[in-house]
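What follows is a single chain, given as structure tokens, in the form predicted alone.
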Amino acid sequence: MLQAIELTKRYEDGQLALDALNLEIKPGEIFFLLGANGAGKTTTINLFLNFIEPTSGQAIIDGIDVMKDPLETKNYISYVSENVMLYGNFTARQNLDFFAKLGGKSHLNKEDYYTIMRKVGLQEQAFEKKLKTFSKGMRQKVGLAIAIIKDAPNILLDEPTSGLDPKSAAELMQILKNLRNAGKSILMCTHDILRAKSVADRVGIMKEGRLVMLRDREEFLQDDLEQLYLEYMQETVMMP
């Protein structure tokens, strides 16, 4: 489970990026994020992942506080980020063996990763290739491979379908509902409206740091939620 807790981030030159978010993302549960850039989406991401520290409130995975406990937080959370950082000169197989292995997973064999490799949709011939000959679809697939090698109940995605062609997004969010039906918590930051419609439970609209809208399946899908999110994005938030 993913809680924030009046969670909030005021950078040094005074910009509010997260201004008070309250949100729990339950197992089960496939939660999108929306907003415009700069909007607070990969804050969000950030504080969750300790790469910055809370000005106030808390980031909680698993119950456990992430100041307080962050090398403890990182068994229970995997993330993919819009452009996957891998090694370029490992072939897609070296790159889980690698990830894998960090992770403490030593038990794993050739096999396994093919296994994984097939499950994210990666074509058999480019099991054995180097990643630096890869597009950005087939490279996130490797990137979403080691995020479920690692089977952490809890999964952070920062636009994830950015740059991909439209089979490959489709795929990717095949790949997330069985994610969820296996349990997962997964928070997906994005612009993608057509892929909150597809596989959302909930969906939550932020601006300039606060999240302004909140529905679930049943209520976004009753309203035109492209309407809705321009409707959000030219309304002014009012600050305190």
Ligand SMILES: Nc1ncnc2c1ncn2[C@@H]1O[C@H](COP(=O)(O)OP(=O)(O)OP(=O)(O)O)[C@@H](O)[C@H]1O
Given for the second form:
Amino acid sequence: MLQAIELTKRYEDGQLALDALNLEIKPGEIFFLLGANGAGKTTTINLFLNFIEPTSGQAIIDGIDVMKDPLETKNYISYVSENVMLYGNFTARQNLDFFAKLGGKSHLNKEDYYTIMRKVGLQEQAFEKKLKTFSKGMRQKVGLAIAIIKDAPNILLDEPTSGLDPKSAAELMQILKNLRNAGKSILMCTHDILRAKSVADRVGIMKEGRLVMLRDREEFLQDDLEQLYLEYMQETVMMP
Amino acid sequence: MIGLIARKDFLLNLTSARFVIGLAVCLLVIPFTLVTSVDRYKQQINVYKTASEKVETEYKAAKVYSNVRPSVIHRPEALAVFSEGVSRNMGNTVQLQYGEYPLLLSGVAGFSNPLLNAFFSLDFATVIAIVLSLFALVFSYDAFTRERENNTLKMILVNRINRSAFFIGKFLGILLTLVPMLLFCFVTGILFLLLSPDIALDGAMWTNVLLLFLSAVLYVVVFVLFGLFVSAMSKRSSTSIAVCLLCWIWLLFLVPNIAVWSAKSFVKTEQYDNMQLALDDVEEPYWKEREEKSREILKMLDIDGLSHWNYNGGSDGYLEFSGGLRKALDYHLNFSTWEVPRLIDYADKKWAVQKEYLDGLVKQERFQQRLALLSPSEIFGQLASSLCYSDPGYYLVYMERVREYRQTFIDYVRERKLYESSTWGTRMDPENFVSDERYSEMIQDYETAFQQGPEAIRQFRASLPPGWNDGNYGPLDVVGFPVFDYKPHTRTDAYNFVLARFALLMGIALVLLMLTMLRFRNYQL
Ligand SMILES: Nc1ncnc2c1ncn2[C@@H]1O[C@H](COP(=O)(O)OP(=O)(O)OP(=O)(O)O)[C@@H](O)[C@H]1O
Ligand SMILES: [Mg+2]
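Same protein, different form: I have the form predicted alone, so give me the form predicted in complex with this ligand.
Now the complete complex, all chains and molecules, led by this one.
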């Protein structure tokens, strides 16, 4: 379970990137965080991951305050970064192996890695190829495999669909659904409203560091989510 | 966790282009450097062998005590193949004199300070210092920045690993890559030594090779930590590499030259020629005394002209003659008895001037040495030359030993009052020298024989008293005379020198380690 309580981040340069965010993502829930560029989505994720420290408020993972025991919380999260680059001179399997061991999964064998890579839709002949030969989408898939293999109860994804072809994106959504059904709490930051519509249990729209809209699945299915999003965005233009 | 990170970095480094390039550079440069150094050593040792044979022959051929003049030929140190230090600036010969202390190995005149290692000689240690520091930076400059740029830093820190562990793992991974490179260089170096028949190292020397290797490891550690520190201070690899390269040039090439330049401008030394002039001033009364003494003895013995059959002499107590007046023998005995102790006294007086000059050189060198400690490569260089017996300190101690040897030798001569015996200048029985009258007769006989032809001359020569024709005596027995012996590893000051520099490198490494660790704790992802 992921919780944000009055979570606020003001960067050293004075930029208020996140303004008193209150949010709770329960086990078995996929939460989509939408927002324009610079809205504060990555900042939110970074706060949960303890990559930056909050100015005030709390980020809580499975009941543990991230600030109080950052190392402990790392056991309960996995993460897919914005632009997965990984180690170009390692093969997909070697990358997976390294991160799996870092995540505490030291007993896995080649077959386990292959199974996961198949699951995220990586083509078989790429398993033992060096990552520097991979396309962006292929790397993204390995990144996803790394997040999945850790088998943590909470998963944070920062724009994982960017660079994925439609088929792979659809596969990713299916994987996310499966993970949700397995009881994971999933926070996904994205610009992809269509995907949000199809898989999200809840959607939040963020603007200038504030969560300006929060809808359950039933609610946003009734409205036109795209329309809603644009309306929220437009307000910025209208009220300068 | 640390092991996991280290292993990952090690494997990545092994497959990287920079590793291949680094290995190729070592493969090319190290053997080449060693070939030239070993060659130079072979030449030196040949020169040494010829010179010492010559000196030995001369020494053993001495027929009179005044001619027993050992020369010390400096044996080139095999280890200097690894680090030349100031060995290039030094000559190899010292001839012992009663009238003067030896200052430095001759072959160098006074135009500059031979203790200053101003030239950039590319020996093994220098190549290691340049190449491995560069590779240490090349492997470490992007340690954090690259992982940051590739988002892998975030992916790693999402796991239960603290930043210090990550940093240590990173550090070990780089070391694990560089130490084999270093080992490769040393193994090549050692193979070269083992395969050269002219080079034989003793136990102490092998210990020094081992210490040199450890110093090199420490040196590499310093540069790896420096690269890591710069990386932890930078956000982008491009900034980091620029800063690293600038610092590298500054530390390796500018600091040493600035140190030499500063030493030359701020610590002035006496001109060698001026020192020589000052020595002449000190010596001036001696020459007067000498003349007076000579006149006094001539007067005392009532001699108006010195006549010898065969005579050879010099100003530093050197004297060899045979045949002639009994009075001439008495004169020489009297004169040597006065001359040799006087020469020794004057040498002591002159030493004050020489010492001052030498102290000036040493002061300048020490200044340069201290200032150069600002650069790790210079610290390593000083360590290397000290371990390889080619540092200024080695030569200074060597000369001290030579001066001590001169003292021992002189004491030996003095105790036995050799210069008061007739053997100082001749091997003839004093009884066979002749009176004034007999000598005049003999001269006349000789002139008559000369007019009569070669046969008469031969007959005349045969009629001379025993020993008049030199060459009738074999060489003196010089077995009892002290001989020079020097073992470089008996130098205790070198231990402190090496230890201090070792500690300094260690200190720098520790400070960099702490700073990087602190800095990386707040590294922005
Ligand atoms: N390290 C930083 N220092 C200062 N300001 C920052 C920093 N990181 C982000 N910001 C600012 O905080 C705001 C939120 O940035 P954030 O990266 O969270 O946006 P985002 O929603 O992820 O945008 P995008 O969709 O482009 O990824 C932006 O205005 C950005 O300029
Ligand atoms: Mg973002």
